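We begin with a single chain expressed as structure tokens, specifically the form predicted alone.
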Amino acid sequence: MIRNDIKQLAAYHVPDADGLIKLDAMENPYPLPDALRRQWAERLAQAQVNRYPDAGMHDLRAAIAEREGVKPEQVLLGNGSDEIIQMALIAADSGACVIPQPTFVMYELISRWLKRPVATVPLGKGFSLDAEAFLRVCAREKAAIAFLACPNNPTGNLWPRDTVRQIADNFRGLLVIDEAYRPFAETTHADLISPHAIVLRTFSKLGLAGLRVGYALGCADTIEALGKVRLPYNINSLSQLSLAFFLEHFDVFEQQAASIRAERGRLMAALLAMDEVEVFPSQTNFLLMRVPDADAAFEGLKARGILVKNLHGAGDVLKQCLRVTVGLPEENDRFIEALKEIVRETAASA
């Protein structure tokens, strides 16, 4: 009745984070501002909720598109970005996905979902990817679609804008650059959007997680093509309704983002002063770190109330590694106090 290999796949794990400061999912910790909390309420309250939602989204992807500087035909909506990631795999020609390694888990899922081989690229030192080498595995593979997050998560880093084009200007196939945490980052790669790639986006990261709502932005031809295997009225009527709202208010996300990156800058100054704790470059929303024990390190946290990303278990580039969101100014001060002291811990006890 079930695919075997559906059933020996671990599924996507979300953790309860009851009573938790949640640092462990990339979510922008700021809650909206009460006015604007009504504002919103004020507009949700106009729903036909007995109708279905506008099925085309012309006005939500015009928004957008006024905003990219593209076309609304440029513009393809889907629920979560991790919806036009499966449009993608499903429209692309029959072949292999190639990603690096490590990377978002949802390119290989989605890919063992729908019975398409992938192939990966390791990251090198300093995480680290070789536009060569991974071209070299794209055409032994005989690869149809391939995928970039730029910046890379669960590592953080933004690869340099000239590895990032040669494998664009040289791959056949349909490229994906995931600019998810492009809020966060110095430069964007919708210069390099063409037939045969694309940019995706996303609108959890910088502080509408709840909406479900990602976008891509390509050649019309490519997006009317992806259009053609997105199921009807993905985006529900309260979704397209805040996002309309929102866009129009977009300031006081772009103020938050600053605000996140700013406190990144402190998290980051607080973790390198610790010897024990080696932190990497972020152009997120994270940092990722290495600590003497991980393991023992996340139920130290959770003990202390805190949330954070494990990810010692994915072996290799990340033994020992750990994934911390940036939260809100008192829940970083708290993360790093408890790290602090876990870290004197384990190296009292070693």
Ligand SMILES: Cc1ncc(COP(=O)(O)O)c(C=O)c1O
The other form holds:
Amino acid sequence: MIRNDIKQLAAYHVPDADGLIKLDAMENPYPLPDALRRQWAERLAQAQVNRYPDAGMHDLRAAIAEREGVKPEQVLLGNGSDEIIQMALIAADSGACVIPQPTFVMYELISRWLKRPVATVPLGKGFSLDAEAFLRVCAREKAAIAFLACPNNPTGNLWPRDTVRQIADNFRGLLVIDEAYRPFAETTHADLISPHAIVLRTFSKLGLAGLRVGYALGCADTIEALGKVRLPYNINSLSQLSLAFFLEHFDVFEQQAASIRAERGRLMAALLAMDEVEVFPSQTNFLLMRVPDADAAFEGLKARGILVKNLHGAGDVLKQCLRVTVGLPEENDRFIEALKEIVRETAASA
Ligand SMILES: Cc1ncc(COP(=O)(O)O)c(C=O)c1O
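Next block: the form predicted in complex with this ligand, after the form predicted alone:
Let us now look at the entire complex, which starts with that chain.
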């Protein structure tokens, strides 16, 4: 009835965060300003929910295209960038999907849904990526598609532009350069767009995770082809209306991203000052750190009302690692105080 390999899969797990300070999912912690929230509600009241949504979304794509300096036909909208990852994996030629290890889990998970073989290229020291090794695996596996998250999740680092360029210049399948964390990296690889490479973006990390809207930028032919495996009406009317409204007020989200970047620096400095914690450089809205006992730290933080992501058990490179999303200043203070306490307790009981 149901494929055996699907039954064996571990489902994407979303932990219950009820009553906890939520620092596990790379969301923007800042709420919408009240005045903006009221205007948004007025705009939403115009939604014609008895009708199907605008299927082609030309105006919305044109608004995004204008911001990005491309043509509307170079923009594809998805129900989160997750959906575009799925569209790319459906539409690409048959052949393996090549990804660095570790990276964003959905590349592998969706490949498995689609019975597409996956080959991984382990990251090196400092989570570095060896472009030649990556290209060798692509050739060996006859890869049809590859993903590079720039910056990478969960490691937080951004590979040098030349590394990404070397892969983009030489890979002959479809390269998806995933820039989900672009607002925190302040750099783009959009100049690498070609018939072989698309760039993926999302509004989720900027403060609109609940809308579920992501987009791809690419050559018009590639975008048109990918659009053929898009479910009709994939972006619902409320999300379309909301996004059109928020694009008119985008400075709010850009300012919040700047505050998050500043807070990231403060959080990083506090973690660097803790001898027991090794914290890794980040160009994202989260920090990856290695602690003496990740399981104990995760549980200890949870007991103190803070939810982070425990990556211990997700492969050797992430041994004893936790990932914490940059929160509000007071949330970050609580996290630091709690972690200090836990690390002291662990040292005392060792
Ligand atoms: C690298 C990367 N790409 C894509 C996504 C998915 O984002 P969206 O909310 O747009 O589906 C995430 C979410 O964590 C991510 O880390």
